[in-house]
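One chain is shown next in structure tokens, namely the form predicted alone.
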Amino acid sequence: MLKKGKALWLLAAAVCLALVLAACSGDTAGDVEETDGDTSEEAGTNTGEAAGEGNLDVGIVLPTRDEPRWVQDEQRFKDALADSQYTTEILFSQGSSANELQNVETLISKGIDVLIISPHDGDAAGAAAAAAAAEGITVISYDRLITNSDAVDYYVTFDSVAVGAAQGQYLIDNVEGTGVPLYLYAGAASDNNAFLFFEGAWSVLQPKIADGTFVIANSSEAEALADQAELSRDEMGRVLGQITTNWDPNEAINKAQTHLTAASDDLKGDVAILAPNDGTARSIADTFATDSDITSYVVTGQDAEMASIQYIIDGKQSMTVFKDVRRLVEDAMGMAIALLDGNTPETTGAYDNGAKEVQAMQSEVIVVDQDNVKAELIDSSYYEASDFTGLE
């Protein structure tokens, strides 16, 4: 589903040029006014050949520059098209759905054929997707799913349910005894991935909550649902309402401090902590480490951020789920190039976004802890050994 706009634009430009040439060759002479146009680029990043108005192939909108993950993605997207005939521009929405829509409209005005967008808010991004789809632009939801919109064509993602299941299983495999206090934390309720992560974690943790291995320490809503193996979206929403960090490390600190202050002595000691990602994991771990009544903790994470890898090496964070974004970027750009070449992209599954089943390409995830951090992240050249201290 590619635009016809470029061909029409070129035809119109050719007609205009012919008229101008005809006028210039006529006998009537007139004054010619010269103007200096501003050819500076919009805020963002252009890669590939110079892209003029109507000549941009792929538009990419990422949620924020304020998290290392997305800045790294920016560079990887640049690299992915560096030797390509296709052009792209990368814009950041800085945590604003209004900025996101404006970014998409800017890219539409530049004639994109494919939009790759990682939404700030899955529901709100439907407006941006609809604006692109109305112009015949193919919309690829990247890493985060645009929800409740039929304007989404494809989804490139890691298996988010598998991420949560890996986090939950790690807690199960690394605690001892019964009655272990379990502190639950989640991402932003506006992010569909937060629900998928929690769904995966709950699927493996719930049987161990039911049999007494874990005792939920910080969510009355989760306690009330402890006997349910599967939760509805509304039920998960009520739990996330109590444990959300909004992906914000500072909010995670505040939540953790509040929970520890309210916790009785029998909910301290050796504890398990489901933290949704690395940024919140470090904040929560630091907070729990300052409570003298916490004797030990097992805490999860995801994204394999450099700071968290150092925490894992130092024993301050237990694990992270490594999602090799090099592969995710390759999958997204491979899908875009297939579309630009007139081909149907390969997919491996589908996700219900509330309005349609969105065809998806899924990438694998890997659990990383002290035992395999070197093999998975150093030997694979994802990071350099010199980036860390204490790495054996």
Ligand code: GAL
Given for the second form:
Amino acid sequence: MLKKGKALWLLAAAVCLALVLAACSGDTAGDVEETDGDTSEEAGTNTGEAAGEGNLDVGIVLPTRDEPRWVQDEQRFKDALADSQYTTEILFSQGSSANELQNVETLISKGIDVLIISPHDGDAAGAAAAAAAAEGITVISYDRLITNSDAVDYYVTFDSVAVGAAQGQYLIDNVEGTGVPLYLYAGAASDNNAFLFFEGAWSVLQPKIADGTFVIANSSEAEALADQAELSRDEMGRVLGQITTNWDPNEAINKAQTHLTAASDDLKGDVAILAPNDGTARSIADTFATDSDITSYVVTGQDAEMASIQYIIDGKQSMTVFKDVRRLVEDAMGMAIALLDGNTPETTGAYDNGAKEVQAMQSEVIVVDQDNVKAELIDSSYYEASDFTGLE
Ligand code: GAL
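Form predicted in complex with ligand GAL, following the form predicted alone:
And the full complex, kicking off with our chain again.
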């Protein structure tokens, strides 16, 4: 029998060897344990048969799985890539820029050539973009723009200013008289889109505030700017600071309750509500519906989430701005495949992200209310009629 000392050394050597073997295979998808960056096998969605270490073609990073909007995008990517020869993986950042960077590092270690990323925080995502660019990976910003970074190459999005303008115009077209109380809400200030949505809404609402059609009910900063047609980023930032929902339905409820509690009687009755997206619109609408001094409300939305389409059918939400995610996925993957094939992707314009002009592809948006739910969402096969009740 071997002397204990020697036996121990051999044991230690055996353990080390096992560890080295494990370490070499550690960065394949199967082996990664669950982290709150959601990078585990069942969370990371692989497409294409050979998704494994070192030969992943495209990495896709989405902000959070906690919002129906981004789960919709995951599904639409899966649908679009089902028979693709290209290998991809979809990871979620769960509302954290630290997770986002970790996700990108994971995808870099899997050998991606193209990164498609919708940033949690536009500025903070510059770090993840720079990490990818340093490895010669092409970075495509998806729906939301990565800001103040020269490490982003392309941008695919919808016309976000048109989203806000459509929401504002819907309120104008659906109220009567003058002095209509206007409750303003917005998205997260860390999201460049929140500024574009508000810019669009303000561009059509401001003249109607200035002529007395609307009275701002919940923002002293917006009231102070009521006579100003165009707002600077800082001025918009001050307003967003008062009316942001941070894209969080619960924060939207808290803000709406606070605003209704503070509102005097002349700011109740028939009111107009600018809600930035569907998730927050349902929360705000439900809160206003519980206030007996509110006799009616017109409320906007965005994203055509299934739950909000049912609210629209039931008359509990007035409209949404439909952004056909199938189109955005098609544009993003079209760019990625062009790049993988060594070609220059087609673009239709550019966005100044504060550091450079980012070449972009932008898609149109569609207003949906009770009158055209069927035409825009069922006839286009975005949803099935059976997904809803009460659809005429
Ligand atoms: C925006 C996006 C919207 C909305 C929101 C919340 O950037 O364009 O569709 O859903 O984020 O995540």
